[in-house]
Partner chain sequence: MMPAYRMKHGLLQESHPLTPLLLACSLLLLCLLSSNPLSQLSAIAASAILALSSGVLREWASWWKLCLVVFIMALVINPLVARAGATVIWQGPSLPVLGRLQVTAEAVAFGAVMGLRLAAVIWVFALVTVLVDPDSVLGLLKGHGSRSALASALSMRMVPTTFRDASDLLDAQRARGLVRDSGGRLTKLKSRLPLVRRMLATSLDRGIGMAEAMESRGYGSSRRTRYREYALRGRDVAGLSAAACIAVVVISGVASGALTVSFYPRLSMDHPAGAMIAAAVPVLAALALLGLSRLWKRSNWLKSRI
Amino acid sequence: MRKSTVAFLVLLGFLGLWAVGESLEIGVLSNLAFMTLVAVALVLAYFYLRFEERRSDTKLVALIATMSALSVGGRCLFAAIPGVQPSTFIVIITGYVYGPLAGFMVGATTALVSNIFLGHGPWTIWQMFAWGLAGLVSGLLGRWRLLEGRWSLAWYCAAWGLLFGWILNVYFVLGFVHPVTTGAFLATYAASAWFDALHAAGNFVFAFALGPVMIAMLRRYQARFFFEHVAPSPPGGQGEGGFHAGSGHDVTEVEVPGS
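Could we see that chain alone as a structure, in the form predicted on its own?
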């Protein structure tokens, strides 16, 4: 059995245990802050194990590392400006071009590495989840090329600036606000509105100014170095076997012999 399958089954078992603990009010099993933190950590473990098991070309691994480093550097460079950093934009375009798993890996790695410089804490896991989710969803949209226009990409990145903050607000309320009430959530979201608005505005500017150029650059790299193996057609069928430029979305990347 694959390790990612084991992680998924553990996640399901944990959610079931959480439901029982919540209904019976059993100590730590009814602690929302702790249980949600563990659940998010298990989700991250599942995706990291999925990536480990995937037969990824070394060029894809190098590209994920490069985009993660670019995202980390951008976040650290703009750290003095609250909410404004290019990381969300970089995660989104990586996922959009190279697929959900690549986007998730860049997003999760961005938070993990950048917090070495900016400070680790329980929020790191939630940031990994939020940025990973941004890359994952963008990768799913990339299958149908739904963000090709400059304006659509910019507004989409702006929306993720808000969503990122809202996801982190859930962590804050569950971890530091007692009792957890609707009013507590509303007050938290109102207090963070300016910060989330700056994040959204920064994402919009980065995506509008650099989005089409960055996506075109990533696609040129993809067309040049990534290929999908095509099985030979059956006798009498149309087409031939061989290699053609891959889409980057859940294909097996192989190197052309002699390249």
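Beyond the form predicted on its own, can we have the form predicted together with its partner chain?
The following holds one chain only.
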């Protein structure tokens, strides 16, 4: 059995245990601060293992490192302006072009590496989760090319600016506020509304100004470097030799000249 499948089963078992512990109010099992942390760690472990199990592709590893470095650099550059950072936008376009897993990895790596410079804390794991999720969902949307327009991409990135803040607020409410009520969530969201709004506005501007150009560039690199050779089919077969360009979801067959 694959390690990622084991991690998924462990996650399901843990969620079941949590539900039982919560309903019966069993000590540690109803401790939200601890249980949410473990659940998020298990989700991250599942996607990391999925990435590890993929066929070795050096270019994809280098691409994830490159896009993460750009994202980390952008985050450090804008660190003085609260909330404004190009990281979410970079994670989204990477996921959109290179697929859900690449998007997730760029998001998670961005949080992990940027916090080496900006400071780790209990938020690191949640930032890894939130940015990873942004990349993952964008990768799924990329399958149907739903964000081709400048405006749709900008609004989508702005929405993720808000969603990112809301996901991060969850760890605060579940771990450090009691009782967990709608009022508790609203009070926390109200306290962070200013930062979330700035994050959303920043994302909108980055996506509107740079989105289509950067997506086109990423696609060009994808077509140039991310392809796999398809072995010629046996004599009598219908297919011919060629290349599959693209990585993950976006696979396009490219005819070999003269084949």
